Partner chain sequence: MISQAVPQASIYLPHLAELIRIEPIAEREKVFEFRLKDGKELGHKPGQFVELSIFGIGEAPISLSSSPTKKGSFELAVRNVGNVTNALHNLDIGATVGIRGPFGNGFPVDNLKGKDIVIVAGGIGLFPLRSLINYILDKRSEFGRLIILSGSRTPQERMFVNELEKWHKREDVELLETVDEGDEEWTGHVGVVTTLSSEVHIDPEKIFAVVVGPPVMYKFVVAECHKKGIPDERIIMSLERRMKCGIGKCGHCQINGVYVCQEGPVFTYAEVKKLREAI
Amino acid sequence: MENKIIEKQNMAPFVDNLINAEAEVIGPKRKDGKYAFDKLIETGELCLDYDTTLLPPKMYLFPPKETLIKFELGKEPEVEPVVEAKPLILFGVHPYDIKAIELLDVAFSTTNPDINYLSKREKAVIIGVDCLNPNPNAFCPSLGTATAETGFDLMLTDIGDSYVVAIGSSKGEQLLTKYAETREASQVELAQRNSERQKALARYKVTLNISPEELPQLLDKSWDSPWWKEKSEKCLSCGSCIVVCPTCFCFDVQDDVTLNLKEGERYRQWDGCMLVDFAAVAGGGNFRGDKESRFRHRMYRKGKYIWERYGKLGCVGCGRCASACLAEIASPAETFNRLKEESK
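Put the chain from that sequence into structure form on its own, the form predicted in complex with the partner chain.
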């Protein structure tokens, strides 16, 4: 992989150029003491040293609410698909979120490729940035998601006065040549990048005491653990954990019509297994009607089901769920560590 250097004073012009180019640039901005991805109006808003964002960048590829089809009602209804995709630059995406997008790529392209996701994805450029100030609930190193080797067009690492830029694709390279002032990275600078990454590893506060490959087996043994009931007792079924998660991709589908009752649309919106009615069926049945089974299902998805189905981790260790959960029960790390303990 080729590596370049952008001096810090050249970063602002680079971002400005991107903003002024035709694509929309999305980046992390400050929000009430936290960070959130949002459209950048000017470089000054961009915060590349953030810990984590409230919502994951997946929202730009798989929007919280998205129209799937439009229709006209009446005797002879007409239907047409709606696929919206515009060029987009996701700037400052952390490696764990990149890994999560890689999972979405697989999930939305396997068996029945989803044109709505994939068209957006195709038009998106991902400019990553290494996470050097991890969120206190994150446990990326344990899952191998603290850094990423693939899944980006460019990857930045802050090494003090400058950024090392790893080039991940020709698209990335073109952007760089067109819009940024760069130079070749020296060996010293590359070594510096390594040491920054190393130092960052030491800043993670949560560790998973089991390797991710072993998680499916561990979970196989843990179905009847008392942990599920004990811990889920406090669950508010508030869905915060699933909404903030970069790897969750379940959705609900509903129809809406305009006020003239003549035309309408079918849209999907984020949904998730922690919400009470997620598995409810007609006639009053609910296949996961209690907190315990919903809580367990989510953890199994994170540690086993997704892995077995798509060959990728269902959790990237970003810690957003743990930060969002008021009941303090949502962290997969805590659950997996505890089950590991139990299994001894």
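Coords for the form predicted on its own, given the form predicted in complex with the partner chain:
Chain alone follows, minus partners and molecules.
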């Protein structure tokens, strides 16, 4: 993989050039003491030293609410598919979010390819940045998601007075050539990048006491663990953990018809297994009507079900769920470590 150097004094012109180009540039911005991905109007809004954002960048590829079709009713009904995709640059994406997007790529392209997601993904450029100041609830190193070797077009690493830029695709290389002033990275600078990444690993405060490969087998043996009932009693069923999760991709589909009953639209919106009505069915039944079964199902999705279907864990260790959970029960690391202790 080819590596370049962008001096920090040349970063602002690079970002300015991207903002003034045809693509919309989305990056992490400060928001009431936190950080959020949003459209960049000027370079000064971009924060590359953030810990984590409130919501993951997946929201620009898989929006919280998205129109799928528009229709007109009458003697001869008309239906028009809606696929909205425009050139997009996601700037400053951390490795764990890149890994999450790789999972979405697989999920939305397997069996029944999702044209809405895939169209957006095709037009998106991902410029990553190594996370050197991790969220206190994150445990990315335990899942191998603290760094990324794939899934990006460019990857930045802050080494002091400059950024090392790894080129991950031809699209990324073209952006650098067209909009940035760069030079070749030296061996000393590449060694410095490795050093900064190692220092960052020491800043993580949460560790998973089991390898990712062991999780499916551990969960196989833990269905009847008392932990599920004990921990879920505090659950508020608010769904905060699934809303902020970068790997959750469940959605509900609804039809909305105008008051004149002549036209309408079909849309999808985020949904998730921790919400009371997620597993509700006709006739008043609910496959997971209690908090215990919903809590257990979410953890099985993270550590077993997604792995068995796609070969990737449904958790990237970002820590967003633990940060968002008012009941302080959402961290997969806490659950997996507890189950590991029970299995001894």
